[in-house]
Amino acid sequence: MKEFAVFWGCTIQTRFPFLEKSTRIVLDEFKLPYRDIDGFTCCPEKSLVNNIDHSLFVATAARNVALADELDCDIVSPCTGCVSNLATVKSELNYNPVDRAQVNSLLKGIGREFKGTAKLAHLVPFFHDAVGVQRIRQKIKKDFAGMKLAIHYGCHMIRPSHALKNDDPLNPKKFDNLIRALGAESPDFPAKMMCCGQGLDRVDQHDYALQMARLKLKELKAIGADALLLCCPSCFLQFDNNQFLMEKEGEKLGVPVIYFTELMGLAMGYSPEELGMNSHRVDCSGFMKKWDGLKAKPVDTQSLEDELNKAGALG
């Protein structure tokens, strides 16, 4: 496997360092060839920077990609927004030589050049495609059989599809496949592909942001989901922090929010404390109590493999 740089973005390291911790634990457990790059900046964030100055948005993203280009490594990110923004700019510059020349003329002043050779991947499709469900199953010490774990893909893990090209943007399967590889049920539900709504908080529409979160959380309660699984720090902020705020106002929603790398870490034998899950705002103890009470058993590998083959997941 080629060496890759982890693009952490702004939100994980400044607001949720425990998500960085669980991600590093999982990457180390699989002995993956990752590195950190000194000099990465904000991706930059699309809804704010791009709406103010598109040229600044493009130049900033191009500079970040150029850092990986220079070191001949790829980029993998546990932030859906970061990889979506970087992939958007990379695609734009690769197909527009005029804009590419203008950006490189600007980058030349700081000794950089955008080549666009670094491949970009979000953590979930990366684990599905590059690590693989077979290797993941080999690491499981206790699976999640008997648990119903609802997935939130979010807006940016698979979009823009023309730039990312990592899953079906209307009917994605890779995150589901990974959760099933860990033994859990991944239910379909009407609001599964709905935006989390966190972006509304950025434009001073907090009440609408809460309502977006409320719609999905109530639906998850209705279908009996044991937890909400996601892999985006903005979505985590929305469903963990904003759910906590709603609970302070008397709404007893009680849906644990778990990051993909935290779930992987639990399956591999790490404790919630080792993974930093005690830093969540919404209590996960009910989820852990139910899981601890289930008898550990191996994943039914043959039926799972048959299911994934039908979905085309194993090639």
The other form holds:
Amino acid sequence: MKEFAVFWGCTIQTRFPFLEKSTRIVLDEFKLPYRDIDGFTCCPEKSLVNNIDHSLFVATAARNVALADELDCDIVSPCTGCVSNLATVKSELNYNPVDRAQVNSLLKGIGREFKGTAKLAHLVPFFHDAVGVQRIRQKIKKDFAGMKLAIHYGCHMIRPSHALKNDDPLNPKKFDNLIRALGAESPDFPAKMMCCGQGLDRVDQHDYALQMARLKLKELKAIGADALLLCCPSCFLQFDNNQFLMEKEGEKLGVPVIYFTELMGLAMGYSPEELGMNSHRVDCSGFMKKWDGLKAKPVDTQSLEDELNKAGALG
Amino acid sequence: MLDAQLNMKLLEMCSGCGACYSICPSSLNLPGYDPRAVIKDILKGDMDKWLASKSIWQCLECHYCLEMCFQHYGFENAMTALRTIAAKRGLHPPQVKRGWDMFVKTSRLGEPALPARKKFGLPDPPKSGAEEFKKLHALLKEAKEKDARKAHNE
Ligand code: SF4
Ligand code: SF4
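Okay, that was the form predicted alone. Show me the form predicted together with its partner chain next.
Below, the chain from earlier opens the complete complex, with every other chain and molecule after it.
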């Protein structure tokens, strides 16, 4: 496997270092060839930078990709926004030679060149494609059979598909496959593919952000999900932090929010404390209690195998 | 160079379509968010009333409309153009202004949380790219000014 740089992004490094912790634990467990790179900046955040100055949005992202290009490594990120923004710019420059020449004449001034050779992937599709469910299953000490884990993909894990090209943008499968490989049930629910709505918090519309969070969380309550599972710090902020704010106002929904890397860590025998899960705002102890009460059962390999191998399984 | 712009030809097509309206999470959940109304006004040459509105900042950039769109345009691109024009007039939300300031000054939206890193036994964070980024931003500004002078002289 080719070496890859982890693009942590601002939100994880600033607000959720425990998510970096669980990500490193999982990458180490699978002995994946990852590294850090000096000099990454904000990806940059599209809704913020692109709205004010598209050219700075493009130049900044191109420079970040160029850092990986130079070291001949790929980029993997546990943040959906970072990957999506970098990939959007990479595809824009790969398909527009004029823009690309303009950007490269700027980058030349700082001794860089965008080549666009670095492959970009979000951690979830990366685990699905490059590590694979078989290898994951071999590593599981205890699976999640008997648990109902509702998936929130996060828009930018899969869209825009012309830039990411990793799954069906309207009916994705890979995250579901991974969760089923971990033995859990991944229920369908009407708001499954709905955007988290965190963006509204970034434009001074907090009440609407809460309204969007509430919508999904209430559905999860109604279907009896044991947790909401996701892999994006922005979505995490929306469902963990904002749910906690609602709790403080007397509206207790009680849906634990679990990061993909935390779930993997738990399955491989790490404790919630080792994974930093005690830093969550919404209490995860109910989830842990139910899981601790379930007997370790092997995954039903045959039906999973059948699902994964049937025609059109990956859309 | 590289500026978000309204594409009137594509928007003409939108006026007879509206497919993205049926799947847009903001249209479905936020009162008053209506791509069709905005498109109508843009085509009438009456976009100004939207520039100071909250609506244009309610697009979540979820890219649903882009995926749905038969012209691969997506209503979000019209919204991005409107937000860019609004920001040029200083009409963007305070939080966006603060975020932008922080980004251009530091190259990111926050600094790594060092005490927490220690607590979790994380390695020192990689070096910041701020200095190089600021140089890049300055070069970009220069290039834009040059473009503007050229356009003015022509
Ligand atoms: S953006 Fe595309 S899908 Fe939406 S109204 Fe216009 S043409 Fe139709
Ligand atoms: S990107 Fe914006 S306009 Fe398009 S579907 Fe999402 S919220 Fe609606």
